[in-house]
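In the form predicted alone, a lone chain appears below as structure tokens.
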Amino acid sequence: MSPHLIVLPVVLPLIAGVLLLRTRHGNPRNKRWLGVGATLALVVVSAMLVDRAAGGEIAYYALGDWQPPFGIVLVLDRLSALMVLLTSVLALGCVIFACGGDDEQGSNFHGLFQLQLMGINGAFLTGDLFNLFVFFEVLLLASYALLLHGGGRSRTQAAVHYVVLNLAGSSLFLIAVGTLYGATGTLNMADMAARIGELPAERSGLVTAGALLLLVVFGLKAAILPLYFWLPRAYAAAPAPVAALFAIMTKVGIYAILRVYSLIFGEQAGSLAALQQPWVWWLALATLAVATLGVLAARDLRLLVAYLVLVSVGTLLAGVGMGTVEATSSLLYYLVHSTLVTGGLFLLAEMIGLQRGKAGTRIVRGRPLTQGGALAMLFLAGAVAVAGLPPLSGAIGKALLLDAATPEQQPWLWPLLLISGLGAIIALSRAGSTLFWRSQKGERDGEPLPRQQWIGVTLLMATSPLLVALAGPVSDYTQAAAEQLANPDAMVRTLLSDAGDAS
């Protein structure tokens, strides 16, 4: 397999994005073919990377042949390969859906969409902290413009909050990176992991400050309590395919917490090991509780789905806070499930709103839906999956997490996770009965929905039964990824041996 394959998830959307921006006034049909084709190629490349990483090999790609720790490196292991594949599958459903007409509500949709994919994939693959910051900025810049796609007052208001808050987060990120560089003398994550255990005691305070500042930044990206308040309104206001793609954005923050604190602040860090653990566990549980209240209080379907994203964030971070290999393996399975299903629900909410006239996505009585039967079936499947009911993938993900909890953690996690599931069932049942059964006002005169929208939603919803059918191989992979993450020595040896710094 070509060594250049690792860089393709970054280069491919970059090239496609530039081409699409240069031809932004061209034929919409051509732009759609190029956007979908580039995303489909990304799925194929990502699947090949997962196949390569599944064997346990850790590989890196040194851009410009500048070897680590001095150059820019992209690192492929089981976790980064899984996240890139997840992003590409989610993006494929979103871009196909957008081809149903959402992409023409404004300019440059497809080009910006590809640039956001480039930023997300780069964040998952990068091997150093500064380029993690750079790729964060790339994906955020694209997301600012995509959030405003199509215009409108609510999107502009949501975008202002989103931009201001993320600019503040970026400033803190840069300060944290500078602090850690000043203390350790390197930005390469593997090199920092190798050096941090040997730092003199007087620098431990500086490193602790930098590490906790990073936790604030990643917590902001992941939307952990109390840094979550920007998410529901921003996600609810975004165009449907953009909101669906944003389902992976909170996972970038969770991935960064997993990567940075397991690699740099692992057992080799001595007194600096597991700095994040006391904070993440309790904040995750609080996020889960508050998000459940938000789910119950939501009176708009898109806002309801946004709060379900927050529930998934709390659940995933609780897995991080549990701090065991079994918990990490479980949360990775749940991460794949929750990202794809909530992405599909954002798209489905848009379709339901289009057929309800002025009622839109508000959970109130409206006119009957023209294609209500098919939409109701998809809604039922999505609701069962996201609430964690058998037989779909949410039940398996939650069962794995509950099983991974230690006896000390069970009294906190079990009731909160089960209550959050009950809250989701109540809220989704209320929404479903209002949207599909009590919608008797007016005529059934909505236009049939575009074929592309049905394909996009079905693609994402179909992943839930697929995750059940492939539960064994997928959980085997996530278990192996968790074990690899818990043993950072292999990555340190791989990245630093060529530079002559092997331990």
Contents of the next structure:
Amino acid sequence: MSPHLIVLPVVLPLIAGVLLLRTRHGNPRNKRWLGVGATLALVVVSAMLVDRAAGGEIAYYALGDWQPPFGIVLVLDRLSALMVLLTSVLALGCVIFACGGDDEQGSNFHGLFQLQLMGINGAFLTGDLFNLFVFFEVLLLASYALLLHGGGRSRTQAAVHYVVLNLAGSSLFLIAVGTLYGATGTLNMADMAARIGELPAERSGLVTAGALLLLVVFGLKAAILPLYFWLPRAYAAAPAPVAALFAIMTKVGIYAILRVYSLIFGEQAGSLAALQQPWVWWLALATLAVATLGVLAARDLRLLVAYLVLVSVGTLLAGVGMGTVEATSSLLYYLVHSTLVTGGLFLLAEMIGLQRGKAGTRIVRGRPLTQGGALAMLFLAGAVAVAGLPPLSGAIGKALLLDAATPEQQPWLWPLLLISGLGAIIALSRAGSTLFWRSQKGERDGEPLPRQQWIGVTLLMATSPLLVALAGPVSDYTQAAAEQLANPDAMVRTLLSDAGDAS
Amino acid sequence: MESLYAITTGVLSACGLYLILRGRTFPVVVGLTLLSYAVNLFLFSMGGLTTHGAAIVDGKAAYADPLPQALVLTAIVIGFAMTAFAVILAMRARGDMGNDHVDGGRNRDDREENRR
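Follow the form predicted alone with the form predicted together with the partner chain, if you could.
First the chain shown before, then all remaining chains and molecules of the complex.
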């Protein structure tokens, strides 16, 4: 297999994005074919990467052949391969959905979409803290423009908050990276992991400050409790395919927390090991509680789904806070499920809104839906999956997480997670019965929805039963990924072997 | 020199933070700019401050750490792009919402207009 495969998830969307920028005023048909084709190719490439990583090999790609720790590296292990595959599958659903007409509401949708994919994939693959910042900026800048796609008052208003908050977050990110560089003298994560155990004691304060500042930044991206207030409005205002793609953005923050704190602040870090643990655990539980209240209080379907994203963030971060291999494995399974299903729900909410005329996605009485039956079945499937009811994938994910809790964690996690599921069931059944049953007597004059939208949404919803059918292999893979994550030594040895030979 | 440098960075970030917390978009954008200047200075100092150090490692003379300079360069480029975007967004928000408040029209005149 070609060694250049690792860099393809970054380069492929870049090339496609540039080509799409060149043809931005062209025929929408060509742009759609190019956008969907590039995303499809990305799915194939990332499936090959997962296949390669599944064997347990850690591979790295040194850009410009500058060997670590001096050059910039992309690192492929089981976790990053899984995240890239997840991104591309989600993106495929979104881009097909967008071809149903959302992409022509403004200019340049497909080009920006590809550039955002480049940023997300880069953030998952990079092995270098500063490049994590750069890829964060790439994905953020694309997301700013995508959030404004199509224009409108509510989007501008949400975008001002989103942009200002993220710019401030980027400044904090740079300060944190600078502090860690000043303390350890390296930016390569594996090198930092190797050096952090041997740091003189007087520097540990500096490293702690940098590490916790980094947690604030990642927490902002992941939307953990005191830093999540931007999320519901931004996600509810964004165009549907963009909001669905944003479902992965919070997971970028969670991935960064998992990666940085397991690799750099793992067991070898001595007194600095697991310094994030108490913060993440309690804040995650608080996020879970507050997000459940938000789900119950939401009066708009899109806002409801945005709060469901927050529930999944709380659940996932609780898994990070539990800090065991079993917890990490089950949270990865839940992560795949929740990203795809909440993404699909955003798309579905848009379709429901399109058929209800003026009522839109607000949960109030409205016209009967033209294609109500099919939409209701999809909504039922999505609701069952996201609330964590059997037989769909949410139930398995939650059961795995509940099972992974240690006896000390159980009194906190079990009631909160189960009550949040109950809250989701209440809110979703209320929303569903209002949207589909309590309709006024009136004409059904909504137009049938474009076929592309049905394909996109079905693709994402179908992953839930698929995840149940493949629960065995998927959870084996996540278990192996979690074990790999818990042993940072292997990565340090792989990345720094050449440097070790030279010295 | 070090204390002067530290004070400058600190004052810049304090002013930047203060301005970011204002309620109008123009001060917020200026605040973001000041904060990114402070961050750039901070990054630059992270390899240690050297006077008369060569910027290029030639093996003999005392040299300044090249990595923070590379980082600062990247950060400046990204910071400029982001600031430009924020300025355009602020102008667009002014046009779309009819005022320059970051929350968009939470002042009294606007509410009265809505009521009418």
